[in-house]
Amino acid sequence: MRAPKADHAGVVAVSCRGIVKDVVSGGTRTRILHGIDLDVLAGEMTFLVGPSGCGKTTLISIMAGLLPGEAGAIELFGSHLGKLGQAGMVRFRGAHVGIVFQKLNLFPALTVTENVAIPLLVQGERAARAEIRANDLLFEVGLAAHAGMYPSQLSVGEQERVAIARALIHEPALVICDEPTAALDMASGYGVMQLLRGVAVSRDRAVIVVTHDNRITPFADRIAHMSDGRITRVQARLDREAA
């Protein structure tokens, strides 16, 4: 199944209700998020922002499905992801998530063109039909030149640009980018933020930027702030909404 078509900017595409997570280290239990509330709206980018340690990567991780909670529930678009089960939840992330990793994850042995292909590869699409749409996408964010390259041959920038690509190719409901300028000098940093509002941000699409990085929060369109595993306040830029 694939990710809903229709215009639903500004409605609810992703819903926390009550998400706990606890880790146990050395036999003693620590919970990690308190019962956290938030909604993510499509056709915005929202920003997960706060100190290292508050929670923000293993949210995100829960909202992905590639971490259970202890309780609470999250929808994606009206989809109830607790009563997937594993292999469905396996199914629906592969249909309908995006991941940007924070260590890109790029596959030393494979080129540009195959690293982006991947999760066409994975759903059963033939290689010849998933490259091709890859070697388009590469032409988005600027590196169809470098499509035959390895990623050891690109700069750190231009193997963010072909993480994007990779997480946009299956065409996602929710693309989630964890700290994605970190390793990236200003210009860069803002060279990838454009490239994100420019080929993620979509009215049928959710984006969730984790980001330590103040200098790319005018970009946003909704920062949410997190402390201690909460969520202590969300702030809509009204610059934004007024434009």
The other form holds:
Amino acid sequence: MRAPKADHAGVVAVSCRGIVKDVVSGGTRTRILHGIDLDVLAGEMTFLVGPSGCGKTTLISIMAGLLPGEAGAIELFGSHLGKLGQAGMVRFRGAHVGIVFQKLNLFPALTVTENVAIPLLVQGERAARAEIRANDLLFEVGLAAHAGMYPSQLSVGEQERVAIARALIHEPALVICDEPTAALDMASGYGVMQLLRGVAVSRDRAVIVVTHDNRITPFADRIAHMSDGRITRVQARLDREAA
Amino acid sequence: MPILALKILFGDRGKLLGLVFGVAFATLLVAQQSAMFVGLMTRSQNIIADAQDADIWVMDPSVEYLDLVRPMRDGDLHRVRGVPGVVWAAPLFKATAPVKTPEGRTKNALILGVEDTTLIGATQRFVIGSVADLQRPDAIAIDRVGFMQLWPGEPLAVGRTLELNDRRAVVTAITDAAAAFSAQVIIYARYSQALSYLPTGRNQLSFVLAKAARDLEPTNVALAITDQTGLRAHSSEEFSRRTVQYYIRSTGIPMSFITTILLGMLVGSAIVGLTFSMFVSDNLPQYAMLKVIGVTDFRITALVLLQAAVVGTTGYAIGIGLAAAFFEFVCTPTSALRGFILPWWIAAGVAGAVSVLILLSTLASLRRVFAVEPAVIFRS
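Next, report the structure of the form predicted together with the partner chain; the form predicted alone has already been given.
The complete assembly is shown below, putting the previous chain first.
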């Protein structure tokens, strides 16, 4: 996997072609994704929306290299994920994917700085350097004063910002946010989305946001609508504004 | 990353305490009970070990162990002396009798009568005086702990008198004899004098102690004694082993200790296994999170093993420390448990057992860590 550092704004960062996923439960095989085709552009924030159970989480799991698909191909800045193998996929995730989970999954026993620094530590960065970088990022997300606190001492909105900082610290090519505003009130949700726009969206990075929250759709550059395991429509900002 | 593993471990203090308690409990119980058992079995043959001069013990054919005495005829001593390969043979009288101080304090004592002239069979460990002091009139040598029990709070001193079956005995030496199985007062006296304390019949010879010629194996000489006299004869080592084996085979002592040891292991394993399982279960989302951000199963295994090692080491240190404290402070020289110690090899053995316990608990828990799909974190 090459490091995507060139100016890629507007180019296809993530390309999904014919993604199929089945699950087997009680001896019955059920198809969850029916040949998904989707392009996510660099420098944009792409929203993935649709009703519960339509396959959004499964799709982002496959895009993040957390789940294998039955068929289809995914490319991230030109690299085929299917050719990486299991160990390669783990390394790929560590180096090139940042995820903000709905439940955040911060480590309660670690300070805010330590939580943010983990992805760099996993890649073998020295603790002192990782913590310096973490503190820089915490400054960017407005949590410099909370660096030594534990997650339980922060509000949900502040924890969300810690999770965003953690997802960005290793400068991933793909950032996936799963329902980032689900637990937040209107003001906090807006704050988090503004932060994501400000620090996550860059020319060499694709940002995918899975959401049910209609309040934040103005932040989307592109919205992919999903239903019953299919992409039914992709709407660009200009199309929406024209409509 | 190791710091991360330790912080996760120390972040859940309740479970950490449960884990450490489980390991410490198992360590304490297994180490203490094993050492007590070994101490008790050692005691059962201390009299044999203390008779350092002799390397062969001869006894009535029906005698299976040290504490079962069937008197032999006095002539048997001469028959043993006549066996080729026997350098010397000496009589040993062994019996139990009540002793009474002039102040009226009474205790049961183990009376050991050793040959009048050579004094072979007596312990060589003396605190005051020496084995030669047994040659004096009415002389007895009493063990240090026995002295403290008969004259509590008084300094060790010779010259005190005792009453043994209405006969006078004078303490002329104080020994450091190792405690016998039943922790009685141990008294050494000359053979003839010991017989006078317990005049119960014509045949009084409890054992014959013998020495094999330097170039002969005591075991072979013992076989020769058996062949030629019809008496039972064993080397000292063999007789020690048989005495211990008798207690193991014929009493409920080993079963009692083994049950306690197994229960200690079982309860300790249950506590550690369940708590560690709960600890891993509770932390599964965190392990899944680590997988998501690029930590391999191998590294997660190393992290979990590090956590287990810290728990095991801490628990073991506390448990073995408490066990050592028990033997240091409870098994004092004047207590009924005197002489009981925690041998290094028991501490090492328990460390091995605890390591296996921890490893099995860890491996059982790790299966679930391996099985967890990183994608589960989107649903957790």
